[in-house]
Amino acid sequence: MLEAVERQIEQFVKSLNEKDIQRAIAKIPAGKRLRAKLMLEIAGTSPSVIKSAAIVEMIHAASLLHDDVIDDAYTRRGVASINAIYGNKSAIMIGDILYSKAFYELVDIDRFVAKVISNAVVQLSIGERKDVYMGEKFNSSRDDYITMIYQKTAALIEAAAESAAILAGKNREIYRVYGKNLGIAFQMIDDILDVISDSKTLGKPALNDYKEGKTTLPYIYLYEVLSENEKQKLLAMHKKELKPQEQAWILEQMKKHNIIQKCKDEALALVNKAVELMQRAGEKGLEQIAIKMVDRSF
């Protein structure tokens, strides 16, 4: 029923009565629609669920538009980003329009759902700001990293699961925890893929995070095991265009110290907790979503 969510998004956007905005928004890649999939699996396909899923996906799209401007990213999922096509100012304003329209439609859904999703957007915005200022220097704190990715990425996935449970009359706490664990693991896997995947698969340059100043989990764990001289070498590459030999050195050190497997194991532990919750709740579909999310190449 993802098609119904797509149609709902189109209807929301069409109701703006702005053809140029419709054309611009149509160029945003749909992506995996993970948040919508979770909501449909948890709560079914009633009109309120379809609308809520569309609202959450619009919020997610708005956050990505702003993210691409902040990161000076000119591709998104292998195609030109909205800021690359229309410029930064238009990308920011289109993001604002999506946010505003989403909140306008949200108030008609459910008071408790509105509070859950609105709070997630607050967390998302705080997380985005943390991501920016944490990128000013090398971050060696795993705890700071986990807090940031929870706020920036996991909070909206958590909210999608919890709000769907509210609409379905299910135990919201169980699904909230499921969504939180899944969301943190999802971002961990994304950060791992930035290190190990090629540019064609990613739709953006490989090892791009480190060039942008993002000290993701693989780099934090690598830093911990390097010698003092090697630590200084890694720090000297932070926020710089990496030469092929520098990329090769980072990958070699990651392999030598088994860093990628350590990060995968940590993500898998979170997914296993999410799966256990859904097994107890009898949610086979949500088990499979969690498992497939970890076992992916992009």
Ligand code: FPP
Contents of the next structure:
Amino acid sequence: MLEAVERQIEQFVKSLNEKDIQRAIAKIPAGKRLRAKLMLEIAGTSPSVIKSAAIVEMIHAASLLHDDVIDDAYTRRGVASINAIYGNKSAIMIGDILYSKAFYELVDIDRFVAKVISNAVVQLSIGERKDVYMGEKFNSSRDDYITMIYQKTAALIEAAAESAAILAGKNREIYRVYGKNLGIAFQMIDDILDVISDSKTLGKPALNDYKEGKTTLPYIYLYEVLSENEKQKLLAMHKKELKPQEQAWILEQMKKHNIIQKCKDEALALVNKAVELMQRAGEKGLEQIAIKMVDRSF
Ligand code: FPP
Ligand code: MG
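Structure of the form predicted in complex with farnesyl diphosphate (previous: the form predicted on its own):
Below, the chain from earlier opens the complete complex, with every other chain and molecule after it.
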């Protein structure tokens, strides 16, 4: 039924009556549609659920168009990003169009759903700003990292699950917490993959986060266990183009101190919490989505 969400997005975009915008938006790869998948699994496939799922995916797509401009990223999901094809100005404006069209459609859905989703967009914008500012210097605070990824990534996944529960007349709190845990784990996994995957698998350069200034969980935990000299060495590499031997040193230290396993365990603990919630609610499909998210990644 994800197909129905794709058709809904196409229809929303087509109704703008702007052929060139339609062509540009068609170049955005669909991705996993995790948020839409959750919503359909929670609330079924009524027209208002399909519309809400399309709205959430359009907001997500808009946020990534802006994010790629902010991050100077020229590939997304293994293909050229919209800013790489059309330039930064166009990418921002196409993001604005997607985002405002989504809000135009959202007001017709349900007052509570509109509140939950619009609040999440405020959170993700605040989270993105934190990500950028925190990247100016090395961040050694795990708490600040968790708050930032919660806002930047988990807030919209949480809102997708909660708003689907509202539409389905289910207990919104249970589904909200499920979405929140899954969302935080999702970003943690994304950050772990940046360290352990090669650039071909990632569809973007490997070990790119640290070069961009992002002190993700593996770097925070590594910093905690390094000696004073090694700490200085790691700090000196922050926000710099890494030489092959520097990359090798980071990976070697991560291995030596079992950092990746520690991060994986933390992400897994959150996924397990999400799975338990769904076991109790008798939601097999949602359990599977959580389990598959981890299996597919590692
Ligand atoms: C990806 O993070 C970025 C996000 C999940 C959020 C981006 C949010 C904004 C730009 C706020 C503006 C919002 C709207 C709706 C216009 P990442 O850079 O860590 O992940 P990546 O590796 O996928 O790029
Ligand atoms: Mg990015």
